[in-house]
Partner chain sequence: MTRNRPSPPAARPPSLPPRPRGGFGRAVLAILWKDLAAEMRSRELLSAMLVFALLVILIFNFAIELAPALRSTITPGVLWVTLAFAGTLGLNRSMAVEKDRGCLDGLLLAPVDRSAIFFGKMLANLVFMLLVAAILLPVYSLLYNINLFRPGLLLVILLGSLGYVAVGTLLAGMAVQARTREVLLPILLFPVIVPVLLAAVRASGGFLQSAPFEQILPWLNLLIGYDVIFLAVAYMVFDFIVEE
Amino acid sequence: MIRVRKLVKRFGLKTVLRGLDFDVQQGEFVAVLGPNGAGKTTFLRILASLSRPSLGEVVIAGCRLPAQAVALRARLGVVTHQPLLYGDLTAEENLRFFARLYSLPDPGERIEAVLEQIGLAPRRRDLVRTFSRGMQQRLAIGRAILHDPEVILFDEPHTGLDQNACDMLDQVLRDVAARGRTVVMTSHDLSRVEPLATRFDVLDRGLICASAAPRDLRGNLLDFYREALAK
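Coordinates for the sequence given above, by itself, in the form predicted together with the partner chain:
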């Protein structure tokens, strides 16, 4: 579903990604772990077609970036630590706006279903600026899954959420994964990704330096992560 080869990203003289290779099969839930500054967000922004690679090949759902970015975006959902929502619109208006951008055939029905799924149906007519951080993040996920994308990218989605909001977010993530969607999530919170992911990749200094499925972890995830960074 995702194939990345020798991906390089430079900002001026600074090289953030250094020939990174990355593969994800359809339906996998891959957690990309790494310390701050490792290049996780840059990597995800390239996968999301928000940033162009300096060198290398990126193919997602059969679409090659950046040439086929518009086609890819119809098959892609993205959640970042910012909700990408409009505070002066209601929850329903926000989803309706994005449904129009994605040309959804039956937006009303789909918006209804998504609001139910994320537990915000009773607050549909409230302005988003009156929402708590957790509710905004749930609505952000609703925005990302509104067009039922095949691939969903999450960039540190738990940032700034309290325990309850994190638990709700995890439930939505499980629902998404259970529907067979391909998920890539960056995080530095190991405890959050450990029960969710079907594969863990460690990104450090612009390269994937270790990769393991849960069954391959010899100790716990923390030990695997530390060993990977110590290499």
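As the structure is a prediction and not an experimental result, all values here were calculated from the model. Numbering follows the first chain given and starts at 1. Under this definition, the rigid core comprises the largest set of C-alpha atoms superposing within 1.5 Å between the forms. Compared with the form predicted alone:
- Once the rigid core is used as the reference frame, the Cα position of F97 differs between the two forms by less than 2 Å.
- Relative to the superposed rigid core, the position of the CA of I118 differs between the two forms by 2 Å or more.
- When the rigid core is held fixed, the Cα atom of R73 travels less than 2 angstroms between the two forms.
Same protein, different form: I have the form predicted together with the partner chain, so give me the form predicted alone.
This part shows the chain on its own.
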């Protein structure tokens, strides 16, 4: 579902990604772990077609980036650090707007289901600019899953969420995975990703330096992560 070869990303004289290779099969849930500055957000932005690679090959769901970015976006859901919502629209209006962009037929029932799933049905008619950071993140998650995309990218999605919202997100992730969707999520919270992911990749200094499935972990995820960074 995702194929990345020799991916390089430079910002001026600084090289953030240094020939990175990455493959994800359909239905996998890959947690990309790494310290601050490792290149996780840059990598996810390239997968989301929000940033162009300097060099290398990126193919997602058969679409080659950046040339086929428009075709890919209809098959992709993305949650970034910024909610990227319309503050002067209500929660329901935001979802209805994106439903039109995704050409969802009769979106009312789907919007209602998503609002219930993310716990915002009681606030559906409130302007998004009145929402807390955590509530906006909830709505961004709802937008990402609204059109039931084949591939969903989450960049540190638990950031800014309270405990109840984190539990909601975990359930959303389980539901998405149960439907066979492909998920790539960056995270620094090992306790959150350990029960969810089917693979853990460690990104450090612009390269994937280690990869393991849960069954391959010799100890716990923290031990694996520490050993990967120490290499």
